[in-house]
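Here you get one chain, nothing else, as structure tokens; it is the form predicted alone.
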Amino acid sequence: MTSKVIASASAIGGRLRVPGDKSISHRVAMLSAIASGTSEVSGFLCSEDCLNTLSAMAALGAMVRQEDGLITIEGTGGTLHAPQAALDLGNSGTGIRLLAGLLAGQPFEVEMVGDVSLQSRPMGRIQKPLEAMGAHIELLGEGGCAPIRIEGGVVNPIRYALPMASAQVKSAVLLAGLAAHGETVVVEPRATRDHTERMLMAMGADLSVDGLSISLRRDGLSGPVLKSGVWHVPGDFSSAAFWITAAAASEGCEVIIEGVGLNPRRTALLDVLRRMGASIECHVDASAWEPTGSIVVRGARLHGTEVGGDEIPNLIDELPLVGVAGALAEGVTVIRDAAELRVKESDRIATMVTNLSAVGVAVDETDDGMHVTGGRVAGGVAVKSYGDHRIAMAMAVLGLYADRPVQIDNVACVATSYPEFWDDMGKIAEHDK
């Protein structure tokens, strides 16, 4: 699919379930592959990104089977096998960065490649701590980007203070620490997603969390093996976020999303939309390793707000949608402290500012964010996704409120994280004819 035309919706509402969590699916694939025994996984996100990670783990020696929506992964017990060829991680920054950590302690050399977008994202942030642990990391792309060549082997524990709030870098260091003898400690400047920590603890790892400090104690690859398990991947909050935002800005509507992950380090968007005036209720089941539940959103006339500081790491994927909500609100919405957006699948500050301006929204770009003035969304233009799935989907949500149809070019990228997106849009939006 090369382009999509979005017409304004006459009504938004309904009930749906979103596909499995992308971040968790990557981690379940990797950690199940190094566990002892066979893991059963339901709800796995069968998107391009996650399937690439699953294929990489199969190439590294795990036995992977898919049947009737259930994935079984027979783990290697901790020692992976050298692959026959380079591992292709496609578009996935999560996949390549976390797998780099896992491979740092394996006794072989391997190369990881990706698509054009992945080759534009910085990898020096994982190179520095992994080389400090003893691995040899070559960044073969221009400007310190992928492809990555890793010569693994004996790694040493490290105490590493993250220079930026990054769940991917934190996870890479912890996964390398699985092969170290001793205590690996990661200290965060701000709290980030903790899926890796939760899963490692559920698998029996000796891991503890003290505020912003995470400690992992191991006896190397020969130490206690991680336990296999039965894993259910909850619905992806970042996918649900598109419908949450669409509903929040629609006065009088109600949207219910069921079976979605409600990890408190993922749901900062809910606090932002509540500040803007939306009514949002969550019903949480905290009995599993990841909190899961349902979200009820009732729309209202939104008003502008400011986002920044500590809430940014747990809002980073949803910031394009904050820009959309700001465009549909009264007053000005300010996004700051979000320079990390510039090194995602696209420069999400520049791409959102360009697209918002194109559809008639008043927006000013800053070094670390944007100022969005709400008002009428004119539409009647074609905008670009820039090959970025979240930009494509954010502009599709905004298009539901435009006076005239909005055409979004290059929407094939949506399949990297949310293959069912267009079908689900049809379920919650009734379009004018």
Ligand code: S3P
Second form
Amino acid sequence: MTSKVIASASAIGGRLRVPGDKSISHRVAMLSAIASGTSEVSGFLCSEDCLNTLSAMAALGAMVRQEDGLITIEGTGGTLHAPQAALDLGNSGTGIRLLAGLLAGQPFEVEMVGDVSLQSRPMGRIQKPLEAMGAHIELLGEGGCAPIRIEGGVVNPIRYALPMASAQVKSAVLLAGLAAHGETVVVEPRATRDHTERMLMAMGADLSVDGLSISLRRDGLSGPVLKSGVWHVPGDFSSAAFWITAAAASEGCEVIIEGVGLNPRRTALLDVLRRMGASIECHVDASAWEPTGSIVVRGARLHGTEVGGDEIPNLIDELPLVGVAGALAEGVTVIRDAAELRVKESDRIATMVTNLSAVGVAVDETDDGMHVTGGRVAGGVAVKSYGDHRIAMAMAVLGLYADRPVQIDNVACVATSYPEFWDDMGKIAEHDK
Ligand code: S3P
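Got the form predicted alone; any chance of the form predicted in complex with the ligand too?
Below, the chain from earlier opens the complete complex, with every other chain and molecule after it.
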């Protein structure tokens, strides 16, 4: 249970590459494991979350090798085998929910477990559509949470209107649809990240997108094979977001992030920071399977803005940072339509409101967001991460601007998505004490 003390930065700037994208790494591990042939993966995020998913795929029959930063996954062709023990997905909602979809079409019983945080996250959202497709799913935790026991087998295609904007639920249904005979259709209320769709299309799946509706046509697992591939995982925009926000709020500074994923369904934070006054340029290579490129951020005196509606899914993991930017801006920043934040690794509305107040920021909690009034950040206190990696890292960025040092307790959680975070903070701010 290590803590970190962050003191105010005298300068922020530099050039950086961040580790691989977490969402994409999970999907590459899972889909390569059911492809035919051998996939080669560079840039895979070797964080606790993604390594748990990789181990789960090995336990389900894929042959996984790691050598010199390159991961090789020999696919099973679609037929996984029953693991010898429960699969431990650690802290990862993406890991457990997507894998539940994949296992819905496999003819054996599996149990999936996770850490304390994962045991508090709602799983009814995947149970409902996957049971409608024919799988048997028991939620063994309190209040419809993990552990999960799945008895998979024959699944039927469905048409499912998602009750919430969730890429994890969308992906779980599509992955179950891989084993179905016929057309599985998912309709989203708002567009969410589309990494699953992009990768399935690159593997040769018959998938089409029409507005908010995604259709996958399959002939069961024995139908046309999913091709293995050579995948380069771009840097994680959600990790870059910490340095982008740190730079945006620092008048006159410049930070450049290279080799980072620029999928438009992930980068709405850039629009928000531009509205707040920062100058941000992107250079995108749109020909890659996932748009990738570099970002140049020039800081400014920020001013408040409003964030809500369709923008929310495209910056869902960056909303704690919008709170941080709001604290450093002139005027009021409003976040609304973000009730989904309450069911993340922590209740990110409550944890950010508590932490922002603790360091001296004026903030009001609402059911689906918060109102943050910018001003000086007093600091001089200890705050908790609540075991949530993104809360620990967002508060560390705010600490760079506090009048007195901010101590953050229980920072080991950053290893779930960004093990190099403190080293990179040293490179950008050189004030991590
Ligand atoms: C993710 C989707 C989002 C996001 C999470 C990763 C994914 O969750 O918050 O960090 O990889 O599909 P929801 O689908 O629950 O919104």
